[in-house]
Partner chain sequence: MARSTSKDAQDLFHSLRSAYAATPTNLKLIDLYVCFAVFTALIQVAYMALVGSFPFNSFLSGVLSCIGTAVLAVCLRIQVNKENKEFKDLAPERAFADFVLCNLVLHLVIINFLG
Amino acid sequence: MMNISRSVSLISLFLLPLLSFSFSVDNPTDRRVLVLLDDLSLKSSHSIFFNTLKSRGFDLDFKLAEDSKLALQRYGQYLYDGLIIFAPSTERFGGSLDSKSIADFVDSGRDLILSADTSASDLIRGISTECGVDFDEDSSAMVIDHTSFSVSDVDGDHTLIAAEDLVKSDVILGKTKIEAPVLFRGVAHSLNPTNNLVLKVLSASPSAYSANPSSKLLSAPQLTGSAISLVSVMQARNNARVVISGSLQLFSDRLFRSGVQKAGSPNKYEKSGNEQFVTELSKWVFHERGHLKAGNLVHHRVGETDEPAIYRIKDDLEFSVEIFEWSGKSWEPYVANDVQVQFYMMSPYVLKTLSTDKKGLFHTSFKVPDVYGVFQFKVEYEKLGYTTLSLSKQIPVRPYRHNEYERFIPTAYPYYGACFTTMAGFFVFSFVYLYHK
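Chain structure (the form predicted on its own), given for this chain on its own:
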């Protein structure tokens, strides 16, 4: 027993560094990804998507969702950097995996792709709700659109949607425009109005609604029009990223290769926009794009280089900070014209937009306000699709010392004149009063 426990201890000592090596602040792209499937046949039916990830250097670990050995952590360290759940019908995960452990996984700053369909279980719906997304309560309902459907579904139930309402964000979907419509067949979801972190990436058209396509519609559907989200994303406050799709077929080889023509449109495309859409979205969710880091926050008086311990009111100072963006392989200078710094005490006394040298350095200069107290330099940067930056550095500001004021203040000359005039008048009055007979 002693030898066994000693061996386990030695193995854990060697294993821990390897487990923690995969995720790094200096290399934020997720590489070790767990893929949960409810059927191993999805490996072949969705092979293009998986092969795209592998070609970009991801290490995919495929497991059945009910595998009794499932675990996200070992020895207190996470085994994976990302999680893909393609198991919509799973009622219960195997091993130590459950909805709470997945929530903890996201809370740790790691990323998640979750896909559902009409067979979505309460477990999958519960995880989505935790991420600010609510699927239609009717488990038999699908997204139906009698206007924006694919012509290949012209004689069907119009559940094969040709969606074109994409979020306008180059950082989320890439700079190359997705020309062809995205084919979607699945369930609708809506965004929790109290959650401002979740965003629609692919929306339904105004003519869409959610209902059971095989039964007669007796009452108005709960989800209609552009309120229906087909694919949504969430970026948590810790910069973890989540993608939630109402369609598992969206990622399938069949829809990747399928031609598409939207009903009523003369444009016919040999290949749908699914592959480009999903590929670009996966680059964003796994931090290959839109991940920022900031540092080297520097401030000093104009003409100096050393950072002072305290400023005096009305000092002229210079401020700078470095910001870089992860390109998927290396850190590149971030270029933008909307980064601002606040000189803050209870409220911002100074708000300045930073200039950039396009090499990652953002800088500005300003005068310390005529208010003394404890201030902060604050850089809080939030932009659609990018990780949130929040930096601050505290610095006190003192008033003038008694010997630092100007001897004579030009604006006070009238008061000086009044004082000496009063003195002269009193002298004349006293002289006249004492010597006048």
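Predicted, not measured: the structure shown is a model, and the values here were computed from it. Numbering follows the first chain given and starts at 1. Throughout, rigid core stands for the largest set of C-alpha atoms superposing within 1.5 Å between the two forms. What changes on going to the form predicted in complex with its partner chain:
- Residue displacement note: residue 412 has its CA displaced by at least 2 Å between the two forms (rigid core superposed).
- Think of the chain as two rigid blocks: between the two forms, the small block swings through 28° with respect to the big one.
Let's compare: the form predicted on its own is above, so bring in the form predicted in complex with its partner chain.
Chain only, nothing else included.
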């Protein structure tokens, strides 16, 4: 019967030394991010992106991917809270890093930004497959789009595409709409449709396909149209967030600064949507948006304040839970109108939408159903882009005691009346019978 707050406080007590080094949103002071590059010139060619991260308080540690002293953990404690891998052509990481240690890194709840590019190595492809994203098997293929390319494409092979198909989510991409198209030049990947943890953030237009731009196309390409994802995210069950992009140039200063005009469209934009897209996405991936915390699940009978140990059927009860959202600096009250609570025993007997007082408290009241047994209050909240909330609290429900039934049943009043009338009739009759003349 441990609720979330008790288990969290218990865990934090035992793991306090470990927690103080992790990227727990309760301790956001340590925000160290390891940036793996396969070429140190990326520091300057992608400087705008790195500087925006630094200005938000991240501590970036630039290392070459093949550096032999690379380590994510030391003596069981993680040294970094986030990982950015901009090393698409690295075959083997140096030091103690490999695809398994990166998978463990994500399993520990830490976030990852991974970018592939043309000629992505098997190592990078392997890490992406672990996260549910499958790159095109042809290593020389790039995304080509003959109708949605940018007119500033110098090569003329229509591989610099201007993508506009963004996922509709204010939490992942921010409230401000990204007006300009996002420039992309890289490889395609696809997502398994049965995987419900990954999501396409930037998809290709229906006319895109993945093929080698320099050689003639001999057979129909495997990845085509909107099935091609250009940038995907994955939110793991432990709420670690991973961004996987098919293009390293998406993050570069050159594409940030360049204007964009989609072929065939009259709109010319001075600045591409890349910088806004990448900044908002990095805010989401490092939990500055959309990270929820729920706690203080309280229930009691109407009119009381203490939590009873057992309810009776047809009791009126009130239920409340507090949900907060991390804003990057502090816990703000979460405001939404679709959080629901279930009163559950094998199936939900009661399902109610909680109303909020806009200060983080979600509450409702309902009547316990006419069934007795052991129920659970369950709050299961899985909204796109938000952390999943899963709280439950068990409570038994008993039937009426023998003296809690209604004393007199209204339907039976005629029978009560008839019995007493008969008794009165008997009484009157015996007097009349005895004393008549």
